[in-house]
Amino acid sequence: MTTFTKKQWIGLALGLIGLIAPFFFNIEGLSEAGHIGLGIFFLAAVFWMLEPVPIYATSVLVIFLQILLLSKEGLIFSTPTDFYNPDSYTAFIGTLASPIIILFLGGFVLADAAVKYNLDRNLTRILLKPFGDKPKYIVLGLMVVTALLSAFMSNTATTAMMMTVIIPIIARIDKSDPLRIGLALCIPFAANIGGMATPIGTPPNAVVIGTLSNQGINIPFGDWMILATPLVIIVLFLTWLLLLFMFKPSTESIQLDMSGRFNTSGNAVLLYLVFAVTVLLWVSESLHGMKSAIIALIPVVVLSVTKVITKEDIRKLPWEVLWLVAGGISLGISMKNTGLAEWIVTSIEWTSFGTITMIVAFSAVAIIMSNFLSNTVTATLLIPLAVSLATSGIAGEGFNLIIISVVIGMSASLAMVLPISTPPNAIAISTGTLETKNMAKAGFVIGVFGIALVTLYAIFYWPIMLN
């Protein structure tokens, strides 16, 4: 029987209220299809914040909420009304295999594989080499490893992975070298900067593309790294010119140990073949025409197949994740078909926002949110409102859909205060290496930095892009 905190308590009680509350209250401009929607909104929110259940099992819940009570084929609208056209279940469901869902399925079978037969250790020696021993560089290399990494698998496992890379460093660093805290703090840093790259880097990517996919507005995988590879190099490089700021090296050299070989065998040189076919699909997208998520069914098939990967690495992979980036996108299917999202659009005065504006509100109200909820859930909250704003007119004609949920998803993984903003950080902090003022500090001048080069980036460059 699970114990459940205060915290936990009073986030149940919240959810419950909130869910059911919907139901005995008369909202002008809302349908009644908008009012369960509203409650269903409300348990999400609360449940994603609070956690009295894990946030994946929340997603599966919001999809069963839904299907029961928002389908036709559910307890309530088995035919349409004058306000509402309810759909098939499936809609709902299947989101648990919608493309999206599929191409995340596909980055998790390589990180898997890679992590298995070595690769990303042998790749983390072969790029750490060029950067020598003077321990600025040997940081920039660690960022530079860490967020090539990150663009194709989880940031999570990348971060994992690196911080065995770096502990040995940090052991033979005299403790009153800052540098120690610089070298703990590049990883996570790094690793959340560049799952940015990639639409399978982070989830908050494939929330973005998944909701755009729902408008029929299709980003190719080597048009996000058009769009997200820029900023993604400029960010990291002012982190690491913050880290030796903050936290100024007084070590004079490191030796790193640089020994190691390539796995040969049959498995691995397949994995090799598989992993740079798959990423070369992924970047020529545009130009072959073929989707991501098929491309992404390519090493989930072939590795399988050839047991390259076994049931008990299937079984590892985390499915969590795509269970809760499902949940995201049913979300916006049903906020969006209630008139729920419409209706929360429309009760705020976005003509008095100009286009500037509403770009910095959005991405400081991305990192601000992301700092306390998952990133994940932040961009699910927000980006079908930005859907709402744009299929309902009300922010005008210099709105661009495409270019507000890019800053959502951008900004969401800037953010990097605490330690609950983003499982890399998390990590970090475990090692004990640094305290969390340490990681507020060097956090909230990266978030402040973020805004300012996301509203540059969506005014100056991807407008000039996405033509």
Given for the second form:
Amino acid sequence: MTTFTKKQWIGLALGLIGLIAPFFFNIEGLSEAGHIGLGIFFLAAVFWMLEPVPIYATSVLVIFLQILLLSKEGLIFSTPTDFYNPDSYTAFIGTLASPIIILFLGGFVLADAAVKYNLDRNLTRILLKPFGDKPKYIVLGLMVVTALLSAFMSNTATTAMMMTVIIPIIARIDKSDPLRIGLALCIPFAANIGGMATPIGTPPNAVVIGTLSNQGINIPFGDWMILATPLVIIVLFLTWLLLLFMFKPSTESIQLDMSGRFNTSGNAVLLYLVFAVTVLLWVSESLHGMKSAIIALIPVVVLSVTKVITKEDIRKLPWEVLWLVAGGISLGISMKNTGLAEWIVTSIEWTSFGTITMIVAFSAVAIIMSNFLSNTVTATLLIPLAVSLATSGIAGEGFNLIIISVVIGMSASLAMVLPISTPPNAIAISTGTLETKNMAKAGFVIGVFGIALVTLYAIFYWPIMLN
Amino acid sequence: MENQIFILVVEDELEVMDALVNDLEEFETHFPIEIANSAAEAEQVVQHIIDSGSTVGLILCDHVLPGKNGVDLLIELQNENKTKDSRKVLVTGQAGLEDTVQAVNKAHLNHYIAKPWSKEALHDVVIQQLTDYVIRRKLNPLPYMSILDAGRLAESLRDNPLTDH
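Requested next: the structure of the form predicted together with its partner chain (the form predicted on its own having been shown above).
The next block holds the full complex; its first chain is the one shown before.
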């Protein structure tokens, strides 16, 4: 047991009060199950925001509370009522093995094996070569490679690896050269941005895809990439220009001495092969029709059968991320089924807003929230509202369910103002190369043009792609 | 004062102690420094640090001390669970071959600095030893990246990654 800070005590108390309070008040227009759902939602939101317990622990707590208080096998709803048809408990625990979780598991195994056999670093070495020795192109190269890797690996693991690449470079650059700051910022920013590109790039994407799949909407791997990659490319490019403008390099050229060679052991070669095949199958789902979660089992099966990954490697996978995502998807289930989400939506006068206003509002709220909270938590708390808005028809014709969910997912990844905004930001700041104000200024500009770009894509590009 | 990583300097000559502590000044922002003039005092200081919920990350120890000598102190600390992982460095001009062999074999001595030392060499040893300590104890390396070996700490993040959330 650890000791609680004041903030954590407040979080604990507020969360528990929030859980219990709806039992004592009768809220007009909300069913009994809706009251309980509201209590659980309140507890989850407070716990995720003030973190009296770790965020992944809140997620399993949410699943457990839903089973106890809202499932058919729980304490309250053994039979359906007029207003609530309870789900079986398997619906809630099932989120832990939902297709998006299995897809992530496949991604984790690939990424873990890639780190184990140094594939990520060797790819970096090869891919950086064409960018020469001019600082501005090196920064571009670093950003492109970082974004590419973080589309398939975790943003944080990518940042850690890229830091080992740039730390020796930074050490050789004159202390007064702003290039040092630009280098230290380009990595976490590119990692945050690159994570948007594929379903497995970063957990908020999983929440979007998982929630939509509960609505019966399946987004194939390749389709996600078609929606997200053009946005990633333009944001990445603008961020590059911004960093060059803000931190103009004074050094003429820098030497990258990345020596090393590809591991050519049997295991490593098998990994390269499995990696390539899996990614190819993922992006070509529309050609062969095999679902991405099924394809994700290929690396899991092949790499464990051939002992390319061992029991120890499996134990090291970031299982708590899967809990976090599963809890988020599970919370969405009862927000919808208890009528809670619809109640929240109908209690706000939405008709006075236009579609564009709402897209801007959701994007801005998501970016602001996820600057302070976990990106996944932000997506988890906002997407059920968007889903209810779209499915209830309140928001009107132009309000597309997929688009608004993608808006929230992308916006959650575009928050990078503070060291606490994302783990990659925290790593960059801890090197001591830059100050928080450098990060805050650049991150703020990216946030602002992020909202603008997401809105433009939501109005002009995504509707075309989805039709 | 919980969860801090201390540097312990054990040295009986005041001038030498002053010089050592002066040279270590810039580490104090992250690693508070404690001093002891004898093995007996060092044991008390270590106990005090442990009791307050912190750990000893690095011990810089002279050999010739009043009472118990430095090598025996390091062996004793090596056999204590709480100080087993502490990095142990002898800073001396007077340890004979036999004592030094003892220190390597029984105290798992991590480094030997011969007096007189240069500030740069001392810094390098302290940085590398504390980096080893942070990595071996699987501590969160982020708070130490700006002062220790950032490259090695980032590398350790690859084995023991933080995760997206």
